[in-house]
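Given as structure tokens, the chain that follows is alone and in the form predicted on its own.
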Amino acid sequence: MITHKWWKEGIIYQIYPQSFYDSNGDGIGDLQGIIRKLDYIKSLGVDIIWLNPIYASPLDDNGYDISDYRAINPIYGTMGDFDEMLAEMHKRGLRLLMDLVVNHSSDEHKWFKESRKSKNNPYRDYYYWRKGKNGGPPNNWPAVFGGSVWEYDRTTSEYYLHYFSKKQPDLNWENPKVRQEVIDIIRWWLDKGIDGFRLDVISMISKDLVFPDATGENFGEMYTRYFCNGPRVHEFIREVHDKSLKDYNVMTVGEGPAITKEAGNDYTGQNRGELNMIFPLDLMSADWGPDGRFDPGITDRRKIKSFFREWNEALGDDGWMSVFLDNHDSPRMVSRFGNDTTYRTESAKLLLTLLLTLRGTPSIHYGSEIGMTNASFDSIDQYKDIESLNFYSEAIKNGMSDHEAIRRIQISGRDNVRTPMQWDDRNHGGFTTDTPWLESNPNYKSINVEMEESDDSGILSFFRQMVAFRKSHKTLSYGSFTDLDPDHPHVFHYQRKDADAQFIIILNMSDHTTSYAINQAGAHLSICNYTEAGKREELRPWEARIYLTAI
């Protein structure tokens, strides 16, 4: 039987702190900027704010390289600013979800600085150090951000492991001292009063200590086979839960690279004592080719449908997931899954309908409530993200044209979803009075909060309507999910049902008018993303409908 929890009924609003609002005119978003916008966030109807990392960091990977887990990065403010922000959130009934990165640290963390000094240093085993093999690295694994996962260090003539950037050495969870450090960090923040953690790449914390060479796999296969779901991952997570998380009424959501639907309940089952929910990442790679993010293809709408159908079937009433269509690691949802030109408004509303009628805890990335789009910058000099920059460098080195490399980054690069929030039509979208750390999307003059606030039929108004609708019907949080037409190439037709209500949701995920039979007896149209009613059995481009029907 499914249990009712506050975090199952909540709606998450994700903020990328550098890009949300700059309060002091230095071009970088900050904690005081977030405080100034809390009334806006509250007005959306969301419950939980997820902040990307704000800890001390050299920002090699925009904060996912932490140099001090108990300090605030000065670019965002002070610990006093944090305490004020948390108090102001709680005053408004908003909860704070912190992003915690414990698969790796920064190479500028004191642990790593000590670890690299000598083989006998007390911190040596906080990280993975290995001798080379045949004059090269210990094995042939490629890092997520390019190059090898092994970096040679001259001080001790050994290599250290890093799944991501060379400035992000992987922590050795085999060492019980490392696990205790993580537990202490978690308790320190929970004692400050935060409401939970989003745990970055948590499925990677356990390694195959043999570190075998990969044989013939493409990157996606290697990533799944060697990097994730190691032999002690559940043991490690349970230990963290038992020694910290279980003592607090908080939520945990684990980012789930390579966690399959079959393994979902191993992480989130009600009696597992591990995580409350996971972010499954299958959908985020649905349009990737065999070489990963920068090998883009076309998303088959049936893949989107099958993702939600199969995950719901696999989790059942035991496990739970957070549902999302974009985040800080993926392109803007309207550019990826919708039509961000001719039907931007209609497709943005449809995608919000999808997000807010699915089973699971919805998570929306800042700006998607107003239909922000990919920036698609046309010069590599405009990009900041380490993954895009490394891809470009390697692609050019391997003979790819500048045009093709930029085209791929325009489609898939992470900077697309990190551009400054578009508040109004002033310079830089009202985000800052200085030069922003990352260029604003040039379309801020026509897509911004101020314009949306004045449009009762706009995307923002529709988002608020959908949030209120979901909250007024717990069926949309807890009810069963049934895909009623799994084989249709672009219409997503599904049912949400429990003892209290039954909803039929019909989404035409295409640029074309589609004839579609709607046979539910006694169906009452509750919500449509078009302002004027259309023909009952004719779906307009990107039309979304929600019907309330008799049980």
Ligand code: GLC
Contents of the next structure:
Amino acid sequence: MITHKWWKEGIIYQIYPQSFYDSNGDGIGDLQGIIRKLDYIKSLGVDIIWLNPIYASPLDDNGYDISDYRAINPIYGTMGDFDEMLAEMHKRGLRLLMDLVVNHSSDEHKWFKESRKSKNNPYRDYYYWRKGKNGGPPNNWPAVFGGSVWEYDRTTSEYYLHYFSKKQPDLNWENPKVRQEVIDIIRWWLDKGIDGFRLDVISMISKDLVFPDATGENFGEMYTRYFCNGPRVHEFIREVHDKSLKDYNVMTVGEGPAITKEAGNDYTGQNRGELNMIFPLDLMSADWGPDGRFDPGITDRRKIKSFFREWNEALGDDGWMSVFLDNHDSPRMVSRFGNDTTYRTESAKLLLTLLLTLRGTPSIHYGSEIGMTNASFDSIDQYKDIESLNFYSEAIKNGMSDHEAIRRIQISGRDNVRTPMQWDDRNHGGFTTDTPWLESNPNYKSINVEMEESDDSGILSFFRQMVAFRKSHKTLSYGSFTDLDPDHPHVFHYQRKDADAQFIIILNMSDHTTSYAINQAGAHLSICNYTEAGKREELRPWEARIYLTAI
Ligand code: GLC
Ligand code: CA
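Hand over the structure of the form predicted in complex with alpha-D-glucopyranose (GLC); the form predicted on its own is what we had up.
What follows is the entire complex, opening with the chain shown before.
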């Protein structure tokens, strides 16, 4: 029997704070801006807000490089603004998840500033310091954002480890003092009354201390083999849980790079004392080639189906996952999995139907409820993300043309999904009165909240309808999930079922009308993303249907 929990029934709305709403006209979204939009968020029917990092940070990786875990970055406001925001959320029945980034800190955190001073500084062991090998770094691993994972530091003639940028040194979780710092930070925020955490790259916190050289693996293999799921990862998470999380009624979702299906329940099984759920990432990289993100291919629709089918089978009734089709690290879902031109409305609605009928806690990235699309900027000057900028300079150095490098960033770069929220058709989509920190997608004139609000058959109305539908049928949260047609190349046909009801969901993930046998005697068509009635056994492009059968 599956246990019922509020966090299994919740729906997460993700806010990228820089880009949501700018209240004071400096071009950067802020906490007062979020407060002004809480009624909008509440009106969606969602109930959990996940905020990307808002702590003090030099913003080398947009806040995933924290220099003070107990301070708010002044560009977003003050701790007073934070307290007000939290109170306003709670007043509306909205819960808040903060992003906890403790695999690494910023190099501007006081721990690291101390650590690099001398080999016997009390903070030296807060990070991984190693001697070089044969005149170079200690091993040959490449960092996620380019270059080596090791950076040489002249003061002590040693290298420090950084899986991401050199301004994100990895914290040494082998050191019990580091673990205690993390526990103290968690308790400090939970005592303030927040409702949980999203734990950044949690599968990376334990390292293989041998740091063996990689032997010709491609990036994905290397990442899986060496960077993630280290020997003490479960022990570390359990310690954090036992000394902090378990004392509070909060939720945790671990970001899970390279967490395999077999290991899902080791992180989320109900008796493990670790995490409530994870974000499995394999679908997010399903279309990457051997060289990773900037080597993009096409997502075979069967991979989307097998991802959900296999994760469901693996977790069973014991573990739990959050389901999502985009986030701040991926392209926009309608651009990646749908058709963001001819069938933008239909395919956005289909993807929202998918998201809200899966088993797992759905998480939606701001703007996808109105079908925002990839920005696909043409010039490197328009991009801000360190990952894209580093890729571009390395690619150009290695002889790739500007045209080809930009083409790849247009498909996969993370700025695609970080552009300002499109509120209305005024300058910059009504996000700011100044110049936004990242350009708005020029299509804000035709894609924005204001227009959607006045369209009963728009994407936003459909999203609200789907959220309400999920909330009124617990079967959609807890019922079993069965893929009824795993082999079809583009129709996704599955069942959600428990003792109360049975739903049949049919999604035509293609630009083509498709004949499809639907044998649902007695079934009632509850939801369809087309307003006009169609033929029973013919699915229109990107048509989504939900049939309900009483039991
Ligand atoms: C996670 C975050 C990503 C960040 C990285 C390093 O993957 O989602 O945005 O760049 O961790 O913290
Ligand atoms: Ca601002």
